[in-house]
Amino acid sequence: MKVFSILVLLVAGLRPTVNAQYINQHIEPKVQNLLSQMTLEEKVGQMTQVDFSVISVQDGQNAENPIDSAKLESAIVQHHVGSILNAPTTPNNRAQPIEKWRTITQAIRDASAQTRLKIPVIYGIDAIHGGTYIQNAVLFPQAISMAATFNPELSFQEGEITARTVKASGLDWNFSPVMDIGRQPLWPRLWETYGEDVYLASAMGKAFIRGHQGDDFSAADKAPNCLKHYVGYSYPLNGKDRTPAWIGERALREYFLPGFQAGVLAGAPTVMVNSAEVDGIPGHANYHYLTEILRGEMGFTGFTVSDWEDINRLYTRDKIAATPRDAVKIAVMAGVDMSMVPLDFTFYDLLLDLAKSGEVPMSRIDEAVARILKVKLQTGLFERDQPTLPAEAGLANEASNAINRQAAEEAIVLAKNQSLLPLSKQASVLVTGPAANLLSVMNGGWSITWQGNIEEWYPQDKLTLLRAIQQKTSGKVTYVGGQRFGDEINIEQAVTEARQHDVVVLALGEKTYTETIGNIDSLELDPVQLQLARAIFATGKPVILVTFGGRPRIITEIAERAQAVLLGFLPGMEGGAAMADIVFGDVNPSGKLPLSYPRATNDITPYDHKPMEAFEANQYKPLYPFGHGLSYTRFETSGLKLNKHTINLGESVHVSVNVKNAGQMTGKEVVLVYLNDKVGSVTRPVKQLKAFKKIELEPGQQQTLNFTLTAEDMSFIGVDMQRIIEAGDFKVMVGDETAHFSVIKP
């Protein structure tokens, strides 16, 4: 039994500094003495943030030039607002051409220059794989595929690439990465996440915000990112979105919290807010997350930000304020810094009746336009007249495109080969099932459009998985499906050609969708998916199961009848080639899945469950379990060492371990090293990932690879909920080797 802890200030303790001294002697300053100038109604209007369409002409989505000058004057001049965000809207928010957005962006700044103190606006905008409302940009896999990739670099090349395009276009802040962990797999934003994993999320996000960000987001190619959705968004108990989560403190600090700590040390100056509730609490009311937490102990310093209309949700759909007054003072004097309206200035009006009244001190009122201003000077927005960069700097190249085919590479996962892949490329193939011949199902919500779903509006020289087989093979190619997800297939007709064919390639999955739209009440696949899925398996002919879509959707069936298996998640837009590169052999697949693939949909259990969650009945039985993926080629893992067996209390393990590619193709492979807390004064999982690294090794080739195991890695929340490391035993497990140690007080 463990005698001796000591708190580790993991959590309370670490602060950002990332230009701290540049800031108190240079930024501070210059905020001191703008809000000494400003008026309560400039200082209001700071805190306002309208969409696009309140400064749009009508049918702005199709007019060359879509703002009306006179709703901008509104905007800018009589209300002060202090940003914008999205794309021209109605009907859709549609990817605009690059030089209509440094036209529309040109104009704002124009604006805001001939105000009275000449305080920019700060334009917003979600650019969450890529440049997603920027006609001919780069888009990456969605983020479960890049945690998929368990490649930081790639994380960091494609940071880079989106800052890049952002700032090309003349916007100037990115709505990303999403630092909540994807731990509800019926959550129709899990997409959005790294995966289930504390560890890996925070590796890919913080390599995300370092490439975006670098190491002055002034730059003319970096950006500042948002993190979102504080805190606990990720996990409602019902799997639908926007609704109750129930997460006590210490699985809050244990889980959901440490992503968004990754992400203040890493430097994000801006936060989005919880658009539901945890605990009864909603995100934009909880005084206690919003500055008790994420000032108080994390030392963020940055300005939180409403999501869309939810200070006024307060009022209208959560019933904790009376009125939409009442709603504003909650959300403000809670901690909410700047509001999304979004759509008008009541936010602005009912601010600046509460200030006048007193119900809003001023000293809370400045305390949020400060760390607005803070930002936008830190953002280089002042002396910004337009964009550094040309144009052409925020559109797909050569360079970039290779980076984009790299990432999607990485990020499928080979889940079963019963000797079938690679595929010869004489052999005869049909191609069938829903997601063969879109663009959509492989790059999901935020694509072109808010939900994703406009096939036609792709570009066309990009390819579906039908293209790209038709490309790669000499053999006969047939094709069975429908134009659009939905669309019936004829089934009869598919078998027919699969009879005639060597193989079948089957691919499957789910329509586009992001936030509520995509509420669903079952994972379970659409009966027509598996009504097809089963005609074919009646022929005999061998199966490829290829899927695609935002969620683990329930395959077992399929599966285990499937003689291989390649998931695919959203890989993004050179998605449709990675994975015809990899059923042919061109790429060794090296994706690795960064969640537990479940085998029922009412079996749902994560990798780093708890020992009763493995005890008897309660066994974590997944189709396929975290960290799953293989290769073409075979990797062996030998001589797992520590460099001390005995450790004193706040002390680090040093661990190696041998990795060897025993096959005969060349590849890359994921050393994840994990470590189990044998007994602990609070259940401790049955083993948690600390650290990973992916290396490529040709046939025979052998690396030695080090890592270090820390004192933040053996601590966890203890009973009084700080973060503790208690003496006692630890197991380190690194493919099928184990090795031990142990931590004493001195």
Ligand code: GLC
Second form
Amino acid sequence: MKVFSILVLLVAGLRPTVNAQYINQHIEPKVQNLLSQMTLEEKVGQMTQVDFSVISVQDGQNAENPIDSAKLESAIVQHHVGSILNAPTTPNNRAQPIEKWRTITQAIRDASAQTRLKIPVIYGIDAIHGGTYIQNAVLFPQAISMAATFNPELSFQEGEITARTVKASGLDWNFSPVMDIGRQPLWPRLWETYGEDVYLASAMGKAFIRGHQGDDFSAADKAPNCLKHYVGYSYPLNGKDRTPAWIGERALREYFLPGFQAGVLAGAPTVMVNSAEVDGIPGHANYHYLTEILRGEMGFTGFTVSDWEDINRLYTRDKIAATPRDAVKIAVMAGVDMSMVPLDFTFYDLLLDLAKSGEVPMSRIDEAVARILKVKLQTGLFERDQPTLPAEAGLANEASNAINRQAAEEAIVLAKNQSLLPLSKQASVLVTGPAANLLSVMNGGWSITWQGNIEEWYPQDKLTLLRAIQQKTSGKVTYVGGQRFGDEINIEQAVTEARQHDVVVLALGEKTYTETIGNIDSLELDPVQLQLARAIFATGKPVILVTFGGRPRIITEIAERAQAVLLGFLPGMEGGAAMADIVFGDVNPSGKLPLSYPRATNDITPYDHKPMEAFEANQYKPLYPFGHGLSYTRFETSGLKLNKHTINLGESVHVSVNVKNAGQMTGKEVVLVYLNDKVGSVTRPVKQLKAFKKIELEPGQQQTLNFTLTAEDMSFIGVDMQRIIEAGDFKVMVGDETAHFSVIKP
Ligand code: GLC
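Let's compare: the form predicted on its own is above, so bring in the form predicted together with ligand GLC.
What follows is the entire complex, opening with the chain shown before.
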């Protein structure tokens, strides 16, 4: 039993690594100077963010110049709007040529320059996996697939390239990364998270921010990020988007806050608020989360922005505000600094009235506006009179496509291989299934359009899985499938063709979606996909199951009958080419699951489960566990060693382990270091990921990897909600090996 514990102030006490001295000396004076000159109307305007449609002509997506100058004047000059978001036309948004983006943003910049104080608009966009709405920009694997690479360097590069796309378009601010934790597979935005593990999500999110922001996000090729959706949005009890989460404070601090803390410490200057509610308190009304925790404990000094229309929804949906005016008052006083109104000026009018009546004190208005001005100054907006990069810097090129290709290759998980893969390049292949010949199913939402579902708008030079396979083999390739996801597939024809080919590639999964549109009632696959699979299996031909989609749909029967299983999730625009490279052996797969892949639709247990979830009849029995992923070669870890087996409370332990490529093919391997605190005053997970490294080894090559387990790694949220470490015994797990150490009272 534990004899002693210490309070761990390592995380909570740290302040973000922003250059506080620079801000105090150079930015704060400018903020105060501007604030002292601003009228109430100008201040309230800065807190107002509107959608592009508010300043757009009708059918803006097809107009040469989508801006309505009178509407622009009304927004910028009359209502002093501080921020604009999205692409021409809402809600679908359609990717625009970069030149058009530069025209749009320049017109807005010029309009701001005509205002009394020339305070620039900050233009925000969801560039969540590259250039969502910028034609011919790179579209990376979505976050769930970036997490499957277990390669923070790739996430860093994705951040660099995305920031260039944002800035070359004349845009300013990226509503990304999502730092929610993905532990509810039904949730239609699971794929926008980095998966179920806190450590992995924090590592990938930090790397993305560091690539995107650099050390100074006013640089020509850098841009500020926005951590979202703070906090607990990703864990709806019933799995449906924008429905209640019930998260106790210990779970909040153990699983849901750390990712945001990591993002704050990485220097992200904005946070977007959770659209739903936790424990009965809507995110936009939660003073405890937005002010006491985010500001008081986590040290966040940037500004918060509401999510879409969510302040007004406190009245229209949540019924915690009796009027729209009350809704504005509740949200602003809870700690929301900027309102994504987004389709009119109601927030501006209501807050103006609340300020004049004194119901919202000027001190609160000034506090919010100061935060917004500070971020605008940090972003370099006041010195920016045109895009800071040439247009071509924002478009895909050979180098960025190569990085995107590597990301897709490293994201794909080889979950099963009964000596079928890699295929011969002379093999004849039947390709069938709803996901076989579409780019949308590999990109997901926020791709070309909000829902990512308009296939004809995708760049036709990119390869679907079918087209990539056709390029790979000299054998006959036949496709039996539809044009769109869900089109009827002639099963009889597929069976006939299967019999005439060496192997069948069966591409299954789900169509694209995001947000509530993606709500489902079961993780089961569409029955027609299972029907196709069963008919193909009846031919006796070897089957490669390939899946694409944002959620782990239930594939158990199909996976158990297929000779090989490749889990693609959302590998992005290079996903088809990468998948074919893996199928034919030009790439050795290295992806690892960033989530526990459920065996059945209600068998949802995370890998870092509690002891009672694997006790007696309860078992952790996913179809594939967190961290699972095969290779065409064979890696062996051995010689797990600790530098000490007894340490004082607060000290670290150094871990070393050898990893060898014992196979015949060069490959990349992720070595995962897990820790278990054997006995605690709060039940401890059976294992938690605390470190990992990805390396590439040639056949026969061996390398020793070194890791450090710190006091923070051994800590947890104790009975009194404080982060503590307790003396006691710990187990380190790497591969098939374990090692033990004890923490004692000094
Ligand atoms: C949406 C999403 C959010 C996005 C915002 C702006 O409702 O919840 O992730 O950044 O609106 O598009």
